[in-house]
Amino acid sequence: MYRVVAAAKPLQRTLVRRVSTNFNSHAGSGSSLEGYTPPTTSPANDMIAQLAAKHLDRLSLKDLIRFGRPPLSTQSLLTSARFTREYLPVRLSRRIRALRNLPYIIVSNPNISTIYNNYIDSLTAILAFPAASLTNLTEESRFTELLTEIVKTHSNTIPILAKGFLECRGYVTPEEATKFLDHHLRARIGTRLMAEQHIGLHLASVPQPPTVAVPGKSYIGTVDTELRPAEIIDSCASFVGDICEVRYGARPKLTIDGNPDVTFPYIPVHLEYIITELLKNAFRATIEANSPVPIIVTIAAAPGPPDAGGITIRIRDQGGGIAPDDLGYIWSYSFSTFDGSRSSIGSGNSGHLDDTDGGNAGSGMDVMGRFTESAGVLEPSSIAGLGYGLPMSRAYAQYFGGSLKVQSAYEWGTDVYLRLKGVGLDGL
């Protein structure tokens, strides 16, 4: 069954990370992180080397909606907190120990720095935060509004890195920059992801004022346990397509088929992350090849119970295809073919640009030397030039068992399949 996706404002979908930060507090009126003393010394070298040694497992769709469908029982809701409070340091500590691990030239550049400050501080503010207090729902509300001035304060790490390595590229290769790069955002998402879950599951379980925000009646924190691939791929192909009017005056035709009424339980924003990433390839491809053909969608429901079997979505574009000598560079921070004053075949990541110090982009392929000029800032009409877009799909694709494989016939087209696992509900 075919159909074709027609303009459409985007889905009004409730995020967490779109939630207002005025909790309901069970203490009355006023701050909820009222008689909360912040921490005026930071962590102990020590205390921060022991932490992050400790053992930690790989977070998992499971263990989001380990403690139930909201709302929680007050009992449920402080176990999800001790959860945080005690696992959140541990993450905390390893970035703070992979950043030290860099070369001293390259932490103390302003950007790096203003990271690593920012994970010292958090760690610091969710230490001086007495575990043995989340004893009721007035200091669990008060520890969740703890958590979202950390999610904000982190909200922009991956850019602000990104500017940093790009300055500090004469003292570091390729290869490290994008190891380094590929683990930290790994890592990140765990780290964020630990959060945003308590903080969802908080507002759903908590009274909130009319003003604030709550996950829909499908969520448990941040999963959707009713995600529908094909509203995001909607709600993608429209902002995507609103980009390509203002960029390049015109927006390719796309169409959606396989099974788009297939629904499974997965979190949102990495899908709608992942699936505007692959669009901005394939229609900028579409157009810059004045191909007429529709970018084709195809949604395929995984073998298996319908709401842990996952699917696979396939993105079709005839829009030339990528270049053999550039395949073995597409997953490398920041390999990218954007540049305002030229077109290039291919799709997403394809062709060369010259570095911006003027060197040769062909010879060593200069892992940040990608970047626009306005690096790090993501500007409302950008659609391509930072070189993430791959590299992040397939990490945040990656981190729940799924996929992203590129398979591209050079001077033909690109396709793109992306795997993603869901994860039981029996007896949510």
Contents of the next structure:
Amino acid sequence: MYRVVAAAKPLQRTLVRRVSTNFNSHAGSGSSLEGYTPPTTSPANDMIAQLAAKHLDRLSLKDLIRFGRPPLSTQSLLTSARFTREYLPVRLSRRIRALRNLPYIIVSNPNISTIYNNYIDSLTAILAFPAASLTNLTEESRFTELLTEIVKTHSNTIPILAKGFLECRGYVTPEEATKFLDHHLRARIGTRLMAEQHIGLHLASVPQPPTVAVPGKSYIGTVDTELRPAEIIDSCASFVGDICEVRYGARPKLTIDGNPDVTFPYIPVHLEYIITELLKNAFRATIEANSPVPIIVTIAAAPGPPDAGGITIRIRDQGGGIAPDDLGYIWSYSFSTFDGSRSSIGSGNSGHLDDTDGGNAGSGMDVMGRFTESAGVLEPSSIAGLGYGLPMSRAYAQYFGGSLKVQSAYEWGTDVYLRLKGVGLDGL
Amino acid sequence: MSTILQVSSRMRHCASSLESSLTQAALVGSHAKILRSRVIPTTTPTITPKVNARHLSSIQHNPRWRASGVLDSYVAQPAHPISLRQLVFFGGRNLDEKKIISSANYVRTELPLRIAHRIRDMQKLPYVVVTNRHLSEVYELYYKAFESFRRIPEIKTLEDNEKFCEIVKTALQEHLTVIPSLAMGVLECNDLVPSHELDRFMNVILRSRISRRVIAEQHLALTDTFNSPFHFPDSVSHQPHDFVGEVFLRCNAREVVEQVGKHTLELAREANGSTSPIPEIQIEGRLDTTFPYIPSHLEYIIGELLRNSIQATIDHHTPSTTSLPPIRVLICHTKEHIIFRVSDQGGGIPIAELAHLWSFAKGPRATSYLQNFSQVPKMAATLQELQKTAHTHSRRESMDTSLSRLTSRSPNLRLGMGLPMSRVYAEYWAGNLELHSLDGYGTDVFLQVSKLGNKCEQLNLDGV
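The structure above corresponds to the form predicted on its own; please provide the structure of the form predicted together with the partner chain.
Every chain and every other molecule in the complex is listed next, the one we just looked at coming first.
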């Protein structure tokens, strides 16, 4: 198993614990421990530990917009680059540390070890970029290209991790798995955000060729200062409705009420992810219950600045609610009631997320098919089944101090309350 | 009649002393700040120069010492929780002398037992809290009741039962002041003890109080039935066997909401003037469900929720608005539960208030609620005017229940207790109450009650 990890790339061997040969040669020389040398830890492992131990501030929306509206001055752009160059390795090291503390048998799983290797690769690549060279725009552009590569590499982490943990479900309890995943995926939000924020600021500050997509005028990196939730809801409803048509041949209606014109500063991709997942649940429930009642989305804007009360979105469906037996599991990773079966990591049930070939998936689409279909965490194209929608949505909501609550009236329907706090622009 | 006068005179006494007790509370507050980390039963505290001797002596308290051996033996026994279904089953058809006497003895032994536990709870609270004027009155009431009930000999005949019922009725009347006293006491002590401790105390003591009144009132109602099986004061269209004591077997969810809705809207109209707009209450969902429940409990909770929604809707919209958005009540049911969802567009609840919503101790706004409470005693005298006979299906409508006082109070009296009290009542029968606020738009409240009444009383917070 040691071989699996080391075989990836020659560069990686330095970051993997190596056992000293002295120890092996000592094997046959009797009971005395004289001359015993303990295994050496390679310096690179020390570095991971050192980096991981560095102090890290939680990323806040205010941090993200601290340089002001783009285009940024060269000075500011370089500061952002240097900040990212300094702290991204800390974040990556912490993820590596968490992964390598998992049981051996888990990290040996090919899927999980792929993810592990990705992190090692990315860390190596960043550390190879000298921080001192970030003094001009050319170097900064090179650095941004590197960041873009890293973001791309890691875009598929969730389905791959999910599959890996599923395959390991006999070796880990659901609680342990949930604890690791929860921590890991929440930290991942911040890591990705840090990289994407700099990329966004760069694209908006440094002239780009026309083929490259740049953020809109109201954006500060990943933050849209004029985000209109109703727009996101409309587009997500359309997307999820399409999936419904494909799968069920029908799509439920959706109406928006409350305050559809309100805008607030927030990160669109986060809101999109959350709304998509929540609408998937609501649409599926409505269709499977054969309910003609439309799904009602209410947008409420608290009075005062956006970082005070914020925005609350209520998604109300009449799709039959959540069975009391299932309620305790809705926040677990990999719990899904899709196709009427229930399975979760570590439970050993032959549930829907079984990785047997062909599977007992009533949809005619086996698990492999579903995983390859989803291009990345932000473009899931299956209606359900992964079991990550609710816990991930809550992780995104809570990241900047919001909340996600589910209230079900079994045999009637479900109300979901999403609360998000924006960021005060303070005249920006 | 005489008991009402006694009660109201005590309340007037309460009212006039409230002012001085507020000053005292402030003094005790500052006094306690010095001693906060240690509540010492000694009488030589550090005195700051500002507090003078006259004020100190007014907060001196010489508690009656009672031998606690008797109490100990009661506290050692666990209470015997019952379920709604048992209440119904026990008092069903074939009510005979044997059953009445058995019921009487159950009540005779359970009441002192349950009160003993609460007395012990109070004894363990910090000294400075129990010596609060209001809480010490409750303590004295409880001890008196304990002493009186534990001395009642075994009930053997119907005559014994009649005497017993009189004692129970008197006690129930005397204890009508308990809820306002507890609430005021807790509000006054909110800077002496962490609020989660006060809330826990209130929850336990209120639950126990509900339990005692339920079994007591149930027994009185059963005795009534037994004595005059064909006499039903004020029964609307309900057949005799629809009631088993206080339990209404065929509580219809929609009817309850309609009745309570009408009643609360009337109160709102009176308080806000007949020209100002009042929101409509719309009911939707599965409207045909019936289930056994104690109507006054359900009516109290629904009443509080509708009250909150109506007032919020009125307050949130400008006076010139001609029509207010309706309050929508959804009724639905599962095999085991009935669910009520009350949705309003009253603007929601700001985050800052959410923290103290469920607390009896109320955080920083305690003083304003305290001032409203001072009007509760005055209410007692004019209660006959205020009380509308709109709502209850209670067999014993002439009985002045503490719940009916609260249900009929003017909407202007914001006591801040509606939600935490409602939650105590809901959770008492293993139901629950949840609130979700859409800040800037409105509020949704979910009430879940157990349908079949199989769930037992939740006497302890840990559900045992």
